[in-house]
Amino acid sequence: MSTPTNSYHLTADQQKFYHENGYLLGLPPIYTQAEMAKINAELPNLLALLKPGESSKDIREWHETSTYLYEIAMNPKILDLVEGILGANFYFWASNFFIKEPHNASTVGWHQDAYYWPMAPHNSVTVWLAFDDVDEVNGGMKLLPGSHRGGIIKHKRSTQTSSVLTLELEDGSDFKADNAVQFRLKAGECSLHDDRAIHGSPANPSDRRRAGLTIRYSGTNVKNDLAVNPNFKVYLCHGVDEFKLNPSGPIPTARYGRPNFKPVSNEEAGKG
């Protein structure tokens, strides 16, 4: 792939590759290591806020309570990456830990994020934040090249399984896992993947933790179904909403904090 002017605006190599394969990798990282170590030890803060039978996955739109993760949505060289994809206008909506401790057994069953949102069009960006080194030792994601260009696959809902998701893509479904891609990253770069491309990620037996963040960026044209999920709320993110299809959120102010509400579930959301 050629070199761009500047490294966090995509080359039309990348742009094509993504478009093709629906994810990208090899992207400049985000942040330096002194950077990450300085983010991951802020973290135990947030994490102190959850509350008894709560879990880590449970940080979900703390983002619109804590300028810690507002800051890191809105970093500059991730939004250029974004506009890569997405074009001048669009927002962020979502953010989401997903952390899996040394010797966890939690899995990521093979699902796609869009069946999840009551949202349309599809036109949405996952950047997927290294908190740690991720490869596939630590249970490191994987994903299918080419999937989102296949529609949207039924899902089944399941009680018996070790995913944290309890909706999964039906058996039988037209895919094979054996040509998924093994995402790698070092602490501090990130991924990007559409909202339709088939993943999902095995458990970590390791002796290292495996945490990401990931934020959710979609154009300004991409309209939520507040019946579904009444608490949407969008931040704009570079140009202007011609649209205003959403409503506006506040921006945070204290460091750290989690909303009033709760956010509405992906399987609350979900289809299945």
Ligand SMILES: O=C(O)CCC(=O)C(=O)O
The other form holds:
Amino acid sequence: MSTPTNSYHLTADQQKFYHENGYLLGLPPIYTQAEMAKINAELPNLLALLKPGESSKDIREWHETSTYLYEIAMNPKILDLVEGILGANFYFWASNFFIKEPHNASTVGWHQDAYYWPMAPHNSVTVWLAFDDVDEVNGGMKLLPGSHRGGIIKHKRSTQTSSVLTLELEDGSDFKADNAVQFRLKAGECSLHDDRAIHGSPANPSDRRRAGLTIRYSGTNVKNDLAVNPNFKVYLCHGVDEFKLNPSGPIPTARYGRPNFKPVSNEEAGKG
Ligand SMILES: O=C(O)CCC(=O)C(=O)O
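Now show me the form predicted in complex with this ligand; what you just gave was the form predicted on its own.
In what comes next, the whole complex appears, and the chain from above leads the way.
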């Protein structure tokens, strides 16, 4: 792959790489260090809205009620990157945090996002925005290049209780993790991945927090099954919604707020 230019419009080489491998790294930062410091300084305001017994992984779809998250999801730099994958017409529909505090044993088992999501056809991309520097030391994500071209594999119920997911793929029998690529990002940078790519992440044994926000974007031709995920709402990001297959979401007005619905569980409709 050629060296990326300092532009958010993907080059033909970057698009080719993504379509062959199911992911993209080496992108210009979305936020400067100073901007990211401000974004991080606001995060406690959102965490303060969690109820007893909840954790950061329960912050799902709070972009519907928080301009703090909505503005990130609609950042023009991110939208330019996503346009390079999905084309002119796309919406976003999900945001959630994957935060591993220092010395946290939680893992994210190997999985394909598409196995969890009641959505068709497969035309979705995840932006994983790093809130911290993320690497192999603090439980950064790994992804199996090309695995998005191998079809959707039946997931098994997790036996590993440390995983935040309930349905997983098994290294060795379902696939071989040897070739997985280690994602390394600086705070303010992001990666892109395809909804069929096999990925996961280990625990964070380090002294450093590992926080990321995932934002899910799909082409307007993608329809969610409301019978499975009734809370699904879309926000047109770019172009026109020529299919109108999904309900639109409310535009948030408060800086921080939590939706008044309970997001369906991972098993019910996916982790996104
Ligand atoms: O943050 C992680 O380690 C995993 C994220 C993930 O599974 C996803 O973005 O789909």
